[in-house]
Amino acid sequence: MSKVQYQLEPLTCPSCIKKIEGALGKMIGVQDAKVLFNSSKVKVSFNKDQVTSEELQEIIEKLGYPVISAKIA
């Protein structure tokens, strides 16, 4: 299982939460999906056999939530 997180532009509302974690939760691959609000960042694990951060990443900028930078663990 590998982990990445997310730095975003500051989030402006509580909704956006929902919307990123709802999107990411149904992608086949991803365990947990868990945004940060007042940090603004993502955190995700995720199996990279099925998916990549690259993805997950893509996912989230196309939501309207620009990627700041990744961090892999």
Second form
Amino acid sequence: MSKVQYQLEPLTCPSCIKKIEGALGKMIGVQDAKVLFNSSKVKVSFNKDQVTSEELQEIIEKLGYPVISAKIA
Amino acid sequence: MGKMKKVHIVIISGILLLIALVMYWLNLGVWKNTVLITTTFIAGWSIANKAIQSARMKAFSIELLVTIAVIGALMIGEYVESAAVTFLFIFGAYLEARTLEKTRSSLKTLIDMAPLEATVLKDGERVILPVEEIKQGDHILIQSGEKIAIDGKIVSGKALINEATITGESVPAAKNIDDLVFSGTIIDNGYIEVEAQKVGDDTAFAKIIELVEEAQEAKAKTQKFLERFANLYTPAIIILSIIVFIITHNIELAITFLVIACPGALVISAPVSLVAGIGNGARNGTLIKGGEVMENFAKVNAVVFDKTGTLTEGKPSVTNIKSFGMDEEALLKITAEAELISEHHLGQTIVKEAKDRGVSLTNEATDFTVEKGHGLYATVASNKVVIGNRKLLSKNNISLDMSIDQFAIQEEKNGNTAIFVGVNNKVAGIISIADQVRQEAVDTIRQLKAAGVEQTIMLTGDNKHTAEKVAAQLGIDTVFAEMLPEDKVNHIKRLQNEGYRVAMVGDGINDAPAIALADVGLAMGAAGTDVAMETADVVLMSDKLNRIPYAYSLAKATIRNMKQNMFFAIVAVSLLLVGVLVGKVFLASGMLIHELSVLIVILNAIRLVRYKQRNK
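We have the form predicted alone; now please give the form predicted together with the partner chain.
All chains and molecules follow, beginning with the one already shown.
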């Protein structure tokens, strides 16, 4: 199980949380997706055989949230 | 458009709106409308985009409402309205993001304190490495003005270190060989070589950041209630606007109603205050773990303190040795030998005293048994030794002479803990140990009372006389002495049954059960101790007592701020809705007031970022 953390631009509407968590949660290989609203971060744990962190980043950006940096742990 | 920054769109549409205004003065009607429509499209593009994105995720959003309203306005030819609404919306969102950043700025300044590289000693050579490449056991060199990148132990040199990022304490701490240093702290003056013990995400500093980030997400009860309310409120408003449409047959009014009713200020009112409050605490070395803790802490009216290490320095020393029927040094020797394997801090104090006096501890203790909360038994050089309090002596049928007991009581009244030593069923001596009361303790108790604490209680395993002396010195209301750990828990239960909201202050390790049971548990001096940082609700990084009244006042101020925000948001949205219904507020003006109310709520929360406790 791999973990990745994305730093986004400041999130302003709490409804963003549901949007991002929902979209990532639906992806195959994603175990858990959590949005930290106040620090504007997304933490995802995923199976790297099924999905890559680049694909996850692409989804977040497609939703309209530019990713500033990604940190893979 | 994707690459274009939000701020540019705001500026361009703002300028276009001004141009339209000029054209209106010049009576260029057709051109004015063209410009207005262009503005609507430029500003509206990102709104519509977001609306579609969330609609795809089956999430209902304010952007969708605004898009519908704007399309409606364009269809009926209300170009001023459509341009003004889209501009105000993106302008508001931009300002919101900027000001929200301010409420979150405390944490950001903390994160920025983490250094990115460090000078590492590799095979006798100095190399500058990025922090990610530093490993446990590496030797790091740090000089004046530099930040420390790891947690570790000083192996050579000495320095004055500013540890404000960890402890909130701005007075630099003097550190020598074998002292621990923390990542994120700054060398004020000096030069040290440090062996890395914890690196990267394991450092105390990284843990603090992570805890604060999690704390900011941990919702308050009020906040959860607000969110449930918003979940009901939004569908209710949709139904209401349909009813408005059925009654008035006015689609414009119905859409305006829908857009204006969006609970923006309300939804954001609680989290902005909490984030600002928690951030302020973190910057000042007090970590309050989330909204619910903040709420509970603000309601606390009884504070329970552990004595040793909390109200006192926790560095006891031997103040007097009185022996009966044997040499003073022999008494210290036999006691220290028995205590050598004891983990009790008083036992260790005796051992330290013996070593300091150059007494060689030659005999090994056998049959070592601890009587929890009372003392211990051991056999030293075939002498049966009993060390502990009065109860332990009488339990072993060792009688105390009146004069010996008088002496012990006098020592206790002077603030000492009297340790009775019995050798072969006879009293052999009394060792007095005292622990300095912290100098800021008196002020702390006074400030807590001034801030609204009704009861201050001290619980201690120590004897009654010493406990009462310390309590009287500090102005503590109630003292319970000679407590066992489970007694502390019972006292907290009793206070809660009496209706008090109880906060328990301890060192986070010995007092863990009491800290867990209290409504709010505070652990002091927790920097670097993972257990304490995880179990306590409020973590005080330094062991400065004055952080307690600070955290308490901060919690009260934060909850007050949150309530002001909620009240204001409810009043604003109610007035707006009434205004719309009676035809005094229209889409553009409503949007303006709505955005303003959101900004006011955020600005109010920013006050908490700058909050400083007033010295009463």
